[in-house]
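For reference, the chain that follows is the form predicted in complex with its partner chain, supplied as structure tokens.
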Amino acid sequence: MEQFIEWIKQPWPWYVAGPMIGLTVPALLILGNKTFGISSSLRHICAACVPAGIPFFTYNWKKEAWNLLFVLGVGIGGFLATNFLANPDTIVISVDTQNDLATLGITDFSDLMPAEIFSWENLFSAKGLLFFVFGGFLVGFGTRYAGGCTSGHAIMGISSLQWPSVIATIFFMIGGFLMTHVLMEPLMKLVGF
């Protein structure tokens, strides 16, 4: 058992981590005929809160509260892991990665965010501005705008054989890779990196 606790301490690799999402695709299907989709959630909180009489959020969440308990249960799920089942090592990060992100500033590899941007101190800040207020609001208008996010349209889309998700997927890395190669360093010398 100790040893069993031991191993599941480690990160676990991607052939285990893969499988196990794709599993959720058939499990959620089986249960009930849900459809994989997270950002979904995002939808139906806004319907729930502020629905503000737009057609839009104008609909029956409540059927959907499937999606909202699903979501609760992946903070928790990520509660549990960090509290009972934390790598006791340091995050091994690409050597390559670490000599790019040094170039922009960022030097603390010791945790898996970068303490130099993750922190309430830099909230009211240029900083904080950037990589949560507006990083934060294309992730919510990108992914209902594409009808879907990672999991919905590159997991549960592409598994079912569906080409839009395909190009949604295409379009998501070609939106990363120009942020991340073009755009990432001229935002972070402006927010004072």
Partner chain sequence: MSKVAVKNIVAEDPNCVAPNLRKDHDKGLELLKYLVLGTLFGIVFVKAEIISWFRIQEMFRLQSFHMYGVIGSAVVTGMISVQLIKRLNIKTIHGESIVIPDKVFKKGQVIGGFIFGLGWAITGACPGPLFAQIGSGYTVILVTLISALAGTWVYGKFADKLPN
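Structure of the form predicted on its own (previous: the form predicted in complex with its partner chain):
Here you get just the chain by itself.
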């Protein structure tokens, strides 16, 4: 059992994790003609909890209860992995990336997310407003506008040959590259990095 725990604590190589993620698509389709995606679960939660009669939330959300259980499992799995299965080794980040981030004031690579951005002290600051509130709004708006999130489009949509998912994924990638190489530095300087 101890060997299993040590094995599961290690990062899994792409050739193991990738096929496991990829095989969820045919499994979901074969087992119940279900589609994979995380962002739709927020709609299901709102449909279950908000009795306002809003047409967008008026549907049989109970048919999608499996999706809510999946998201609950993701949350529980994340908690267990962070608190009991964390890899004690230092996060491996290329030297070039570390140097690029250091020019932006990000130097603490001891955890999964940079402490200079993701800390309780930053939550109620200009950084927090920009990264958490405005960034969260943009992610939510983009997800709704694109009709789904990256997992739904890039994993499920492309594998089931849906053209809108290909387009959405292309624009997700363009947005990521644009943010990384053009907008990140000015935004970091704007909020005082």
